[in-house]
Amino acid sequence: MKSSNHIRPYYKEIDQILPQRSADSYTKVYLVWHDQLQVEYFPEWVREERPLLLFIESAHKAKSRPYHKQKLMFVLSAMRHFALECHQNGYPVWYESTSQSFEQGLIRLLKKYEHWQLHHMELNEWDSIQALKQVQKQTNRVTTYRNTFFLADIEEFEDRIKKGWRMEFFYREMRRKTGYLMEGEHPVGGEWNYDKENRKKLPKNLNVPEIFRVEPDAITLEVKHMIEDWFPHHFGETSSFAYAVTSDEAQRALEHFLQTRLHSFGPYEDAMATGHSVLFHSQLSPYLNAGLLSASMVCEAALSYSVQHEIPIASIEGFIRQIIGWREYIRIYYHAMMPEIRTANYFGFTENLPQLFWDADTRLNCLRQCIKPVIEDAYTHHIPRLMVMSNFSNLTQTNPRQLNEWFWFSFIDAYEWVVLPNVLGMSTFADGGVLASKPYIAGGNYINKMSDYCSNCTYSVKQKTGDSACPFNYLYWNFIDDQRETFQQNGRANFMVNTFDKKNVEEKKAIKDSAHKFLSQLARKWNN
């Protein structure tokens, strides 16, 4: 169904397939959100009665942040493919495009078609939830259903998580609830967590599998041209786009991971390597977060495969923990902490984001290697995000809310419910310790231990201070000294303050001088 208030030069692929429909023919209308793209998770009555499915694209939403061009391509192409899939499966489909905000477009439709009764599944992001509440206030014709793409109920856990209940204990409860990797009341293998076994550096002679790729079809290419025309100044590039945009393609991506990466996922989960933004990670997060895959679907496929192919316990446990532990946990944390958490800034940092986050133009090879694939492909796995980019942001006293915003619009798998807990809760300690017990910071030795970046860097990781030294080295100790009160309050981290205090006067002065010089010369930019 064509929109009445938007020029549609880039909708030919769907307009020529979707038939014109009379709005008067339908009373029940089911709103399909951009991250709920699987029919089998619709409410049962929707699958039985097949009401009118309503899709809405909002140009206003796309312009609200400089979202990575590939992220916009992915979301919009996946929506259009799913709309056509629903049509082919016998659902009536109305595909609306509007230059207005999502809620303005929806309110206009509901006012125009006063007999429509709107139904939808719970949304994940705060702004969208509030927008739907405003729609409901104005029309009083909206019914909400539980979100079945997730395994955990928010209400069951949010009070405990808000009080600082750690992910490890939540994870163990989710293992018991799902039965995943359980033998009765006991974890398979005798341990709940094998994270200590998953910290190996990538060997030089280990073959890294090819990244799963899908060539863009006509629908995706049409979206690509639209993005390049309408959003030319947005972050990132479009040329290398090769992500799955349908549930069938996402299922193939899952199978590819199981067959080529799962076995080695565990030991090299924390590794980083030049030219490899994925390594043995699944790269399934875009598809999970868009609803092309579900948590239960991915976990059950991985568990079945691990039994049939004798996958090491550390690999399958580490993978399951990412999904039913971390992913489910941060969703609940987000809802428990909103909206106050948006303004969190425990250390009070006010500096703008370093310029290098925008262009990867830096002498620091680790940052160049980690940011370049984000610009090109809107993706790198979680250790570069946490231990290089977020680490550098902390050590350079960058406003954590700017880092959060940058992650939000830069990554293909990023939505606020995912990004905010990871950035403001975990990596920057902006929430003051509700989610993580200490800030995630490290010196050059950690990066050198877990990657090959330092061997090709103009800075020397072996030097601790001075112009030739790795900046992570002196910035780390400068941070420890500046934030010593926070570390002294933490039994796990107090030793770092003691170590700094044992340095002689000359060492301390060299650290402070090197840090001051680097920070004063660091180019910064924030134009969002």
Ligand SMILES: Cc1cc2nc3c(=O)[nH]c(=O)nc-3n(C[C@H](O)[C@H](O)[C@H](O)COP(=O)(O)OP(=O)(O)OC[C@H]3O[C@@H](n4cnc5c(N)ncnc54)[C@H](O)[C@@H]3O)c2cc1C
Given for the second form:
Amino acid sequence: MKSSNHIRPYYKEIDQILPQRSADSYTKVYLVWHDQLQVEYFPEWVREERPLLLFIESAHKAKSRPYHKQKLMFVLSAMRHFALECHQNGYPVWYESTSQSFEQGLIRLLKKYEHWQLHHMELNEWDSIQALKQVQKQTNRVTTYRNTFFLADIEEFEDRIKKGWRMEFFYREMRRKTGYLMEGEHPVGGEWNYDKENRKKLPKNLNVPEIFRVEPDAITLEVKHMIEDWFPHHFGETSSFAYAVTSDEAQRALEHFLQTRLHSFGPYEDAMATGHSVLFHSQLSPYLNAGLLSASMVCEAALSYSVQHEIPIASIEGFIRQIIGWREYIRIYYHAMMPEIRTANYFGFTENLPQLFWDADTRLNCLRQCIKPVIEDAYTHHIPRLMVMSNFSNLTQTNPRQLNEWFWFSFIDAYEWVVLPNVLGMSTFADGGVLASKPYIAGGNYINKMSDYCSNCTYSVKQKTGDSACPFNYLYWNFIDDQRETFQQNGRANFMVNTFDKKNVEEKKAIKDSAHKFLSQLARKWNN
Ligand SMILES: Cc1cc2nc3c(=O)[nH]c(=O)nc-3n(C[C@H](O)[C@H](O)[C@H](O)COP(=O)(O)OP(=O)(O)OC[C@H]3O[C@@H](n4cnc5c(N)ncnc54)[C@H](O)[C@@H]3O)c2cc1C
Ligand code: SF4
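Given the form predicted on its own above, produce the structure of the same protein in the form predicted in complex with this ligand.
Now the full complex is given, and it begins with the chain already shown.
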């Protein structure tokens, strides 16, 4: 292991990696990005020729935003494990640790080793793509390969997606392309989408399976101490870290999901329950996004399991849709919409993020229950992210870019390419409707229907206005009234304005008074 003089991390095992020959003797260098951690997906020649594998660990990147400590533990530990694994499998490995950015570190090395020809796989993050283009411009020594961790080609779909082509149609095309859940030209079971069957509330006595956990090993513990030392003020806690950090462990997480949760994935996909941040979801996003698993690997394992174990079509179809539909679509949307999308703010909201996003200290039980696991484990499933957190952010007129930053630094699976479309496109309508057909907002009734939160809340979900009423109730109508033009222009949503307008004068005044009082007293904080 080669490290720069700028910083001295606590290497033990990883310190023992050194290229067998000196760096001068290599011409072909393959750069391994932190989210491409599987040799099988590298270009074939890399496996045959075994060039020098270059890893860059950047402290600059780690401190660029207050990333959740577990996120940093996960990314760094997975990268170090993978570097060691490559070394053990006979690859020459150069592990560069730098206080600079990835790109600065890279340029410094390319200047030092003028004969290096750099090869790497297409990236997702916009800033790194631009930086690599610059490096290529300056040196003419960079070769880029197609990213094989994903299934869809960006160029094929980006123009349509930019024009508002919806996920559902993209998904059908991906089904045809992959042949997943197809019988010839037709979808298995006769329908493309079984979402309407996937909205059940969790029955009281249903047994929720244990989540998959891995005991942190010496490398992860070393990284943990380093993170605690270097970034004590970053978001979140470290004590409960139990994520997989190698592709073998991630594979076990996948098998665990298939055996314990895939069967019920569909029906309870939208459900939320106290003490269960995963429920019947897979919690595979950290591994997919770090490249410890790939899209095809996960889909093929799930499809083969579903055939052998009679998994209901609504569950297997719902799961496959998340990966070949949503995940692939989101990635292309990001590439199609960057960089302008970064500043999108359709409603022009400027309020700071509510304080409760930082500490979960609130009387709104749904938000307390949904944010607590984010602080503890950097994860909660899709519906708390959308229906509770983003919904509250919208209803409280919060700057969507701050919400995007918060999701980005506080979730284990967040990388700009995936968090930004989900926040600025799907959940806040900041893009003005390119990704979603209408703004995502809901009142307390919907949260009550899909969870057990309201029965333990100091607010009453039945009450519509006043100090003890559920804030989601009056904030919802207040939002519709304030943003009436947007809803009136939307065929699917203009009935909401009509419903508000039909309320009597006293009711409307009570809604507006309650909303103004709540919003004026809401504590907010933004110090990123
Ligand atoms: C506001 C908001 C922010 C989000 N931020 C992220 C993020 O930073 N990183 C991230 O990976 N996902 C993000 N998502 C999407 C989704 O919530 C997570 O992918 C999912 O909750 C991960 O948990 P899981 O692995 O248990 O998913 P499952 O429900 O088991 O789904 C299986 C897989 O499908 C993929 N998937 C499902 N929905 C989406 C989606 N909308 N976008 C991309 N992939 C999807 C994921 O890879 C996931 O692992 C966000 C959603 C919202 C509403
Ligand atoms: S009553 Fe309202 S604030 Fe309380 S948990 Fe239910 S939806 Fe959330």
